[in-house]
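One chain comes next, on its own, written as C-alpha cells: the form predicted on its own.
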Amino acid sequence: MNFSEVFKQSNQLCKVSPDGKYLATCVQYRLVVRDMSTLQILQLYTCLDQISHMDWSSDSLFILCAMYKRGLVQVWSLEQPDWHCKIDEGSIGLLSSRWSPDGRHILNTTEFHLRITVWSLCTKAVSYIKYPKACQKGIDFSRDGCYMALAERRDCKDYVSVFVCDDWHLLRHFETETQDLGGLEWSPNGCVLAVWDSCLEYKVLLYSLDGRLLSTYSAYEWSLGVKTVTWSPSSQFLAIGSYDEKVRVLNHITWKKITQFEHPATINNTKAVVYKEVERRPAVGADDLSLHNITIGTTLFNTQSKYEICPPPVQIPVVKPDPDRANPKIGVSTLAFSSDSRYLATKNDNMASVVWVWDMQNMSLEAVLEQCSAVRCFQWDPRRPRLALCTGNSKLYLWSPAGCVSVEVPTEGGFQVQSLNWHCSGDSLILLGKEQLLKLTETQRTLEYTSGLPSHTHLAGNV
C-alpha cells in the first residue's frame, strides 16, 4: 500500500467528487480542490468565513460551502473559477444546506426549521417549503433524483410531502401513523418510502410513491424502540437496529421479519470467525532513546498490533450504560450493507470496540472484529465486499471474506485516524485525522495478496 504525504484539513471537511476525479478539502475559510490521482492543487477559493459544511454537486462541476454562523452559502465553479454565487439567508438564519439531485438547486433549512428555501442557480428563482420537521432524517431524495420526500409537522400531527424535483410541485401529501416521526428513507429502487417513529415507540411504516400504506412493523411496545434504519443496495432487505441490541431484517415482498440478529456477550457460534486485535509495544534499546530520535517524532513508541483468531466461546467486552443519562449508549446505532448486499456490518453501542459482520445469504454471523479501542467509523468498499474501519489510533483495519488485516499508517509524529472515505473505484482511501488527511492507494501486490486466498482461508495479521 502506498501512502501520500500529509495535508491539512479542518472539521473533517474532505470529500471526493462524485466522478472520482477531484478531492475537495477545507482549511478554515479556504477551499482547496486537488487532482485525485496526483493530489496537486487545481483550484484555491477563499470564503467569507470559516466553512461549516461543504458538498459537491452531482455532476462534480460545483462546490457548495456553507457558513452557518453567518447564514451564508457560497457556490464555486470548477469550469469557470471566476464565477461564484453567494446566498444570504439574512436574519432568519441557516441550519443546513444541501444540493438537489440535479446539481442546479440548493435547499437551505432555516433556523428552528421554519422553512426550506429552494434556490435555483440557473434562473435565480426562489421557492419556499413550509413546516419541515426537526428530526434525525427529515428529508430524502430518491436514487434516480426524481422525487423528494419531506417530513412535516403541522397541527401537532406528522405528514409526508412528496415533491417532483424538476419543478418542485407537490405530488403527494399524506398523514403518517406516527406519534413523533423520527426519520424517512427511500428504497434504492425508489418504489417504497420507509418512515419510522422516534425512539420512544417501535414503529416502522412503509408507503408507496402515491402515499398508500403498504405495511406496518412493530417488534415490541413500552420500551425504547428504533435507533437506525438502513436499506440494502438491492432494495430486498430493510434492516432495523433497535435499543434492545438486536437487528431485525424485513423482506421486500411481504414486509415481514425474515431474520433477527442478536449481539450476545458470549459468542458460542462455531461457524463465525472471531478476530481479536492484540497489541504489543516494540522493545526499545538504549541507542534508540537518544534525544535526536525522540525529538524528530519517530514512530519509536507506536504500539504494534495484529489479529488473532479466537476459538469459541469468546467473551465480548460490554459497557453498562448509565440509566440516569439521556441517550444511553446501548443498542444498534450503525448498520451498513456491502455494495453487493451480501454482508451487513453492525455496531452495538454498549460493545463499542466490536464490529459484527453478518452473511445475508445464509442469514448467519460471518465474523466478529474485536478491537482494542472503540470503533470510530467503518465503511464498505463501493466495489467489492471489503470493510475498512478505524479506532482513532495510527492504524487502518480491513476485513474481507478472506481475512482481516491491520495496517500501520507510516507518518512521523503519529497520524490518528478519526474517519475514512473510500474512492468510488475502491482502489484508494482518504484517511482523516483531527487536522490532517492523507491518501492510501492500493498496489497490485496488495490486490493479489487479498484475493489470492481461497474462500475458506481466514487470514489474520498486520502490515
Contents of the next structure:
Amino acid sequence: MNFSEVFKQSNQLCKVSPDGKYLATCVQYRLVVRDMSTLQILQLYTCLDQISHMDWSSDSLFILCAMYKRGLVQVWSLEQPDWHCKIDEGSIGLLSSRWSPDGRHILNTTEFHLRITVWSLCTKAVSYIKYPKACQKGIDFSRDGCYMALAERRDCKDYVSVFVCDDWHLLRHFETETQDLGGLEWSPNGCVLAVWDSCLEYKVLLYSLDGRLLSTYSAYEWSLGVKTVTWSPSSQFLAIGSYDEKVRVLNHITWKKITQFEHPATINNTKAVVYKEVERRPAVGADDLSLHNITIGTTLFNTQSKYEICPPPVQIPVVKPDPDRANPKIGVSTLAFSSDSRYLATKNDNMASVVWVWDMQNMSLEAVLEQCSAVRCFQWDPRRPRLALCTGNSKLYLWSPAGCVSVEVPTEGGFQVQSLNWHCSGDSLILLGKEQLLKLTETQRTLEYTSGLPSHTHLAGNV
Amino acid sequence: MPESSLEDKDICSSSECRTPPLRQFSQSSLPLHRKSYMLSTFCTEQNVQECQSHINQEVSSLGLQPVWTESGSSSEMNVVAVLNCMYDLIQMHRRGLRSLENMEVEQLKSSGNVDYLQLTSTRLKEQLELSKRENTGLLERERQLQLKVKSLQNCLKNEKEEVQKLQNIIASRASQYNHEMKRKEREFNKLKERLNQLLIDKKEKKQAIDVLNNIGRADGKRSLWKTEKTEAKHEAEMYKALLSDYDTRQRELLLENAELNKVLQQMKKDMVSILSSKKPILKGDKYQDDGAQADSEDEEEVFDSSKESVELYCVHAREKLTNSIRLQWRRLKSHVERLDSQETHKEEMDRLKLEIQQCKDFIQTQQQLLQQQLSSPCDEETASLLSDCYMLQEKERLGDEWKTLEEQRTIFERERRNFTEAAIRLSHERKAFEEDRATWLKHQFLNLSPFPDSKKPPMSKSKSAFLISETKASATSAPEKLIRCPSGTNLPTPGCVPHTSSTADLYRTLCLIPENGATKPKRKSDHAEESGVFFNGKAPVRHKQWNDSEEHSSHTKEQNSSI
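Starting from the form predicted on its own shown above, please give the structure in the form predicted in complex with the partner chain.
First the chain shown before, then all remaining chains and molecules of the complex.
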C-alpha cells in the first residue's frame, strides 16, 4: 500500500475522470485537475462561487461545476483551458445539474421541480421537460447512454417518459401503476426499467424499453416497503432492500423472487464467517510492536484494530428506531453487487456498524463484518471481488474472499475517512476525509489478512 | 393363724405405701374394707375351727394345697403344708406386685402418650383452623381473580372493538389524506404553472447560456432535424435493441436448455442402464407389480425417444423426453425405495426360491432315471435274481425239512430195530411162556387128579407173569425212546403211525403169536373159556398189566408234554 500525500478538498467534491487519467477536486471555488498517476496539477480553474457539485463528462473532456445557491453552472474544458461556458438558470433556481450521456448536454433541474432544462453545448439550444417528479431517483440514463427515463407527475398520476438522448426525442410515455413513484432504474443492458413505489407501499414494476409492463412484484402490504433497488451488473438479478430488514432477489426470466436474505440480530449460520473489529490502544513502549505497525507508520497514540473471527452464534448490536420519527433508521438502505455479480454487500440501517456479504452463487451469507462504529460508505473494486469500506475513522477496511484486513491511514492530525472511490482500474483508491483526500495505490506489499478459512490461520494476501 | 393375718397386714400396708397417689383412690376401697375386717380379730379361741375351715377354703380356692388335713378326730396343723402355703402366697403376692409395677409403668407411658396425642391433636386442630382460614382466603382470591379475568376479558373485547374502530378511523383518515394530498398537489401544480409563467414573462433575470464557442458533438456528426424519419429511426433502433437483447437471451436460454437436455439425456441413459441391469434380478417380483406391463411399454417409449434425440428441440420430442425421464425417474425412485426397504429380504427370498427350484429339478431327474432303469430289458435278470432269492429261501426250507426227514427216518430205523428186537425177545418169552403154560397145564391137568396141594406152581407162574410185565416195561421203554425223537420235530409225522401200529402189532403179537397163525382163534376161545373159568382170580393181574402199560404210555405222554 502506497499512501499519497494529503490534499485539500471541500464538499467531498473529488472525482476521477471516466477514463481514469485525471483527478478533479474542488477546493472552495477552485477546481483542480491533477494527473492521476503523479497527482501533479494539470489545470486550475476558478469558479464564480463555492462549488456545490462537480462532474466529469462521459468523454473526460469537460467538467461541470454547479453552484446551486447562485443558480449557476460553469463548464470547463480540459483540452482548451481558456474555453468557458456559463449557464445561468436565473431566478427560477437550480436544484441539481448533470451531464447527459453524450457529454454535450447539461440537464438542470430547477427548484420545486418545476422543469428540467436541457442545455446543448453544441448549439446553445435550450429545451424544457415539464412535470418532473420530485422523488428518490426520478431520472436515469441507460448505461449505453441511449435512453433516459424520467419520472413525471401529472394530474396526481405517475408517468414515465423515455427519451432518446441523441436528440431528446420522446420515445415512450406511459402511466405507471404506482401510488407514489419512488424511483426508477434501467437494467445494465438497458432493456428493462425497474420502477418502484414510495416506501408507503411495497411495489416493484418492471417495464420493457417499449413501455410494456413485464411484471409486478410485491412482497407484503401495509407496512413500509421498498428502501432501495439495485441491478446486478449482469442484469440477471434485481435486489430489493426493504424496511423489513430483508433483501429480496428477483430473477430476470420470470421476475419472481429466487431468494431472500435476512439480517438477523443473532447469526447462527455456521457457514458464514463473522469478522469482528476489535480496537485496542497500543501499550506505549511495548516491545512487541510488529513490523507491520511500523511499516504502516501508525502513530503510537492511535488506536489499533484488527479483525477477530467469532464463532456462531454472534449477537449483533441493534439500534431500535424511534417509531415517532419519519424515515425510521431500519431496513436495508444500501445494496452493492460486486463487479462480477458474484457477491452482494448490504447494510441494514438499524445495524449500522455491520456489512453483510452474500454469495450470489450459493445464495447464502458469505461474511459479516462487524465494525466498531457505523459504516459510512462501502464500494466494490470495479475489477475484483474486493470490498472497501470506511467508518469515519482513520482506517480503511478491505474484505475479499480470502479474508479481512484493516489499514491505518498514516497521516498526522488524524485523517478520518468519510468516503472512498475506487479508480476504474481497481489499482488505486481515493479516500476522502472531511476536508482532505489522499490516494492509496496498491503495491506488491503484503498485508495480514484475517482469514475466514476453516483453519483460521492468517493468510498473506495482496492488497 | 395370727401370723397369716399379720402378714396380710404388712402386705396391705406395703401395697398402700407403694401405690401412687393416682391409684390410691381407685384401690382404697378394698384395703379399707380389709382393714376393718382385720381390726376385729379374725381368729379367737372360740372360732379356731371355723377359721381353719375358712382358711382352708380360701387356700384351696387359690389353687394351693389345704393347710389342714382333717384326718381322724384331731385336726392337727401340718406345719410343712402351712409353710409351703405361706411361701406360695408370698410368691403370688410378689408376682402380683411386679405385675402391678409393670402395669403402673405401662400406664405412665400411656398417659404420656395420651398427653402427647392431646398435644398433637390440639396442634393439628390449630393447623386445620389455619388452613381453613387460608382456604377461605384463597377462595376469596380466586373469586377476585375470576372477577379480574372477567373484567380483563371485557377489556380485551373492548380493546378489540377499539382496534377495529381505530382501523376504520385509519382507513377513513388515509382516504381523506389521499384526497387532501391530491387537492394540494393540484394546487401545487397550479402554483408551479403560475410561477413558470411568471418566470417566463419576467424579463429581468433570464436564463442564459454563455459559451465561448460551440463545441462539436461527441460523435462528430451534425445534429439532425426532428422529422418523422428520425422518429421512425428511433423506433427501429429501440426495437433493434430489444430484439438483440431478446436474441442474446434466447441464445443463452438455448445454450442452457441444450446443456440441461444433455444432462437429462445422460441421466436417462444412466437410469435406463441401471434399471436394465437390475431387471433380470428383479424379474421375479416385477411380474408381481401392477405396473409391470406399463413399465415394459415405457421402456419401448424410452428407447424410441432416445432415437429421436436428433430432433430434440421439437416440442413433441421434448415432451416425450421429459415424460420418459419422469417415468424413469419414478421407476428408479421406487426401485431405490424398494431396495432400501427390502433389499436383503428380497435377495434372500430369490436365492432360496432358486435353490428350491434346483432341488426339485434334481429330484425329478433322479426319479426319471429310476423309471428308465426299471422299464429297460435288464429287469429280467433282476427278476431272476429276485426269484433266485425266493428259491434260495425255499431251498433252505427244503433242506431243513430234508434234514428233519432224515432224522425221522433214522429214528424209525432205530425203532424198527427195537421192535424187531422186542419181537424176538417176545417170541422168546412166548416160547418160554408157552412152555410154562404147557407145564402149568400139565400140572393142572395132573392136579385135577388127587393132588390138591399143587398150589406152588402157579406161584412160580405169577412170578413169570411178573417177569413178563417187567419185560413189557422194558419193551415199552424202547418205544418211549422212539416217541421221544419224533416229538423233537413236534410235527404229526408219520413216525407216530408206525409207533402206534407197532404197539398194535405188539399187542397183536402178544395175543396172536402163541397161536402162530390159524390156531390162534381157537386158542383164544379156549382161553376165553378158560379165563371165564378163572376170571375172578386172574383178571386183576392182567388188568394190572394193562394198567401198567397204560401208565407207561401215559407216562411217556407226560414226558412228551414235558419235553
